[in-house]
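Let's start with one chain on its own, the form predicted alone, as structure tokens.
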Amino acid sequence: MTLPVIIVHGGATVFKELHHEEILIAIEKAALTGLSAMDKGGSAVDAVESSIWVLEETDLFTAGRGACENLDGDIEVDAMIMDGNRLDSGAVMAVRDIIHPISLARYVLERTPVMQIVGTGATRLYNNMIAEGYRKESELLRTMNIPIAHENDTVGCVAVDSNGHIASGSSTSGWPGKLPGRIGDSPIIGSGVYANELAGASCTGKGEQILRIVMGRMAVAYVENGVTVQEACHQSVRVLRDRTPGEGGLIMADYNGNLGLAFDTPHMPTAIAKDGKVAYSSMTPAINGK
């Protein structure tokens, strides 16, 4: 048996020191409602769903609450869910007008037969999803505040249960002013999320250049390799700055529970629970934190 274990990100980005202390309340409370999943007999999956869902509900993110409009002045928000154990996932790209889109990404993993919707048939599922009662409908009441981040603040968590089987995910909106229908890494198997039987993963920051490396799969692929996750995430984030232009970052997990991140960003406010508390969270975090 493992001992459940979380671990939440809130971006990898520029966070104005104004909002620091409520982005570490918000993503201590999202880890802490992960680990409570699984405490109480709840998947993987499930901790990772309802971390996210805790993100998405703050104004604190370009997710959730805190979308922030395309170009066109439209919202559009993606999402994906990984579980590997299965090797399967849902994704959600381009929806508009909705709270939580993980959950609905939850709703393409477990009720349908593919693994990616978008647009207008992510709107008619999330529809469907409604109408079953998978899910109830959130009150759909935004922000309308500036934005406290510098574009990138995806948020994200990779979630260890008492089996040893490993999920991650994530939730944005993109950057503000993003081109309509612009899709980044969050929802990209592979990319920005990826988990196997060995270990998870999820990205943020900038989502072209993740998209290039295939962030997500990389890093896991370290790890089948050999390497530990903390080595993983050096590694990952070091051939980012070394092929792309980089800002961006990446929590792990493997299904011993043992943690690992990195990013190349003034900050990506991560927090860990486990053993029924939060275990650290910073703004500016060290794995050695622990």
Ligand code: ASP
Contents of the next structure:
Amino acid sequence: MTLPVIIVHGGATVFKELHHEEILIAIEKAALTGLSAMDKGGSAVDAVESSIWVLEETDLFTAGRGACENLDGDIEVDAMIMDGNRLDSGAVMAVRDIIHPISLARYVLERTPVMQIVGTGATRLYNNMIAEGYRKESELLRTMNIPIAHENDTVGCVAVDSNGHIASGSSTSGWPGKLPGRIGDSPIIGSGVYANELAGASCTGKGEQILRIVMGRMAVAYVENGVTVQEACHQSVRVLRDRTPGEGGLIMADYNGNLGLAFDTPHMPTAIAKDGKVAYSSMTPAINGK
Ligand code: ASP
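Output block for the form predicted in complex with ligand ASP, input the form predicted alone:
Every chain and every other molecule in the complex is listed next, the one we just looked at coming first.
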């Protein structure tokens, strides 16, 4: 298989048809941005951060600039990034008002001895990050459009760099009207996101259901037990469907650059980039026609 390679999703949900084209353009751009980071010598972690950053910058998804309000009308976002080879990750939860939680999650991964930060501690860390010049924040302009996805929505990514190192990540605001302080699967290691030296996964769907089956770690464990990433995706969605009332999906990659995906919602916009270009994109993706 070709390395580096990247697979990006825009959430397992239902998107209004009017926006399908711009959603595909956005996820293709995100996949290309991540690929180009790796083509320039960057790591899989660089690719995941830059790719998710691009999606957070649009207002098409309930993440980043398009984040939805909770029950109190506040915006609280979650994100996680995991480096499979280091078996290390950074996650931020219920952070108020920032556009790019994925960069704060990267900061947690690279610059702190901890893995998960929430609430006022996360805000303080964010201020440190900006003051240090580690990353810049976008201007805090939000468009308060009616959400394009009908319910919950998340963006996610798995990348494999030229060394065969895997990283995965996710960014979300959960669903409109969620309880203040609610955390879904996305920033929880092993549930929404997982990666080791063999494979990585990024999940999407109803967080309360994905958490019950610890879906990301489960999917990687299937690969450890000898199945392909594509079969691991199918089996994980099957468990989600059989054991919970949830719907959802996931994307995966292994260290050879083999890719997988599965979902049981109407849409899960997905783009794959390798060899310097977008190799595939679809609102209703299928790998190998399955
Ligand atoms: N899993 C996310 C959450 O529950 C939402 C989504 O993936 O659409 O926060």
